[in-house]
Amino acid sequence: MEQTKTTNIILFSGDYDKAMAAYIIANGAAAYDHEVTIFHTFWGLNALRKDNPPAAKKNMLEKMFAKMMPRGADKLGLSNMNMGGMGPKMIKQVINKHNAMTLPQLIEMAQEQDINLVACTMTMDLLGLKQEELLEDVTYAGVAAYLADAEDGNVNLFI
């Protein structure tokens, strides 16, 4: 009886094109049968944004937070070459003009391939994050869930 292998990646960093390639590898596992996990956590949190979220009740630290994170997978910026905004903007017209799927996108098909999205419960309380701001069917841990789907794991990636 053949096992089923796993891949698990903690999503660490909030640039676009880091989550750009963690969910492409997700997505890529997933398509050969991995059981796929992203964890995350920090500023890898950003992606599970949702752009318009409802108002959740914040402290005054929790409020300069959430101004100055961005809303969602599609507002991230670049790793490099970043240039005051522009930098994501033309990578989205190298994107587009390649057909190649963009970050929200590749989150969707993540959610469609039943890619296990968790978001770190400790770094939510940590940056005054609420579950209402996140994208709908996203679990919620702690890093010994994580650990517990890494210890096993046959992938584990950190980005």
The other form holds:
Amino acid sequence: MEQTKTTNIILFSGDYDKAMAAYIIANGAAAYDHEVTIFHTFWGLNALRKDNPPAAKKNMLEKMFAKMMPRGADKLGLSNMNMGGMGPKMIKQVINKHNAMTLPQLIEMAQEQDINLVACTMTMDLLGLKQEELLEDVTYAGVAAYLADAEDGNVNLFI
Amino acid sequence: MEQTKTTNIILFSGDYDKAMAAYIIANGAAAYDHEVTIFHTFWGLNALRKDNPPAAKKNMLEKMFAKMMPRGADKLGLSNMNMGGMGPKMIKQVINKHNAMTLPQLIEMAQEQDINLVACTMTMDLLGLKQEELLEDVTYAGVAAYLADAEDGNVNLFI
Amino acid sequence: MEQTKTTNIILFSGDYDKAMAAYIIANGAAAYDHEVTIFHTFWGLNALRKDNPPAAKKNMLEKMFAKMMPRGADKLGLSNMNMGGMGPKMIKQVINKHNAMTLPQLIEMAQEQDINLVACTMTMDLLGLKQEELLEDVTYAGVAAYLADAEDGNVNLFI
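Show the form predicted in complex with another copy of the chain, please, the one above being the form predicted on its own.
Next comes the full complex, and the chain you just saw is listed first.
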């Protein structure tokens, strides 16, 4: 009997294109019956933010971070050719034209495929993000949980 | 009898320095008898563009991407200290001074060592890149092929 | 008897936040009894620079690189929201507020945990960095040494 293979992706980046790559690989691996985890840390947490979160109690620095960081997957910029927001519009246009999936659709598919979406509690603390601001069905964990998964992982990537 | 080891690199970045790192690791691994694959996706595809490709039929968005993205390995910018193109010039100068290899030379060496250079067909579609615009002897595949290689890989990296 | 697990991180980036992520994962893995190596290459070498190095003989290009690149872990910028140096100040403020560890503290902890900090000799040559400019107890090696470690590694990451 073969052991289940696993894919463990750290999503550090808050760029639309890099998050797309992470979710495309993750969804592909899940389709291949891998157990898949995406560990969202630092700017990668922005992909999990709700568009209209309930008001959360924040201190001044936390309010600044919350305001400056993009709120949710649809608002992320590009790592390249962002051009003040025109780049993301162009990418979304070609995605629609090719009947490919946008980042919010890829995240929804990941949740349907039971991919484990983890939010890094340490960086949530640093950036002042609260659980009620993130999508439902997200798991909360730290680097220890990541390592426990990754040390026996087949495909480990840092994106 | 030992099994052949494999190195599978996803080159997402279109930066000269990151592509250099990818190709240096890949060439090193090939010298160590690894089976090596570089899977070029998103901006990483630019490293495979020909300098003077035959005219390809493109719609307007595709023409914009084609024009704005660097055409080939020699034209890539730096991830850091790009300084409007002065950074790449400085890097190439020190490469020459130290008799190190430029990115186009590293790519040539990779082809001589039978490293498998893959172009991601999904992102080629999105960015409007055609096969005739890319280097000869490139393989065309998608995320499924990547995963089939990487799930048994020894060194898997996302660059 | 179980074999010792290993974590091999390539730190290519010279960004404060990415270096933090690398060192947090490394320190976590060391706490889990992994053998851990961080291979510093390209801009990642800046994290190992001394604040006040002895004068080193450099040619003009090397002097330019030395001057433009951040001198040591505390001087690195952010990959995101750097805002001319205000971002790093904000991050350090929240780190202090949460009694988390700054990058220099994480590096010190890595050294106490016997994590192998490697400086890539090839990129030291290219950027004109000399051994006397880097922290004590750093190991000097090239891509061959990295591959020898990573080909049997459990957690291999490129950051």
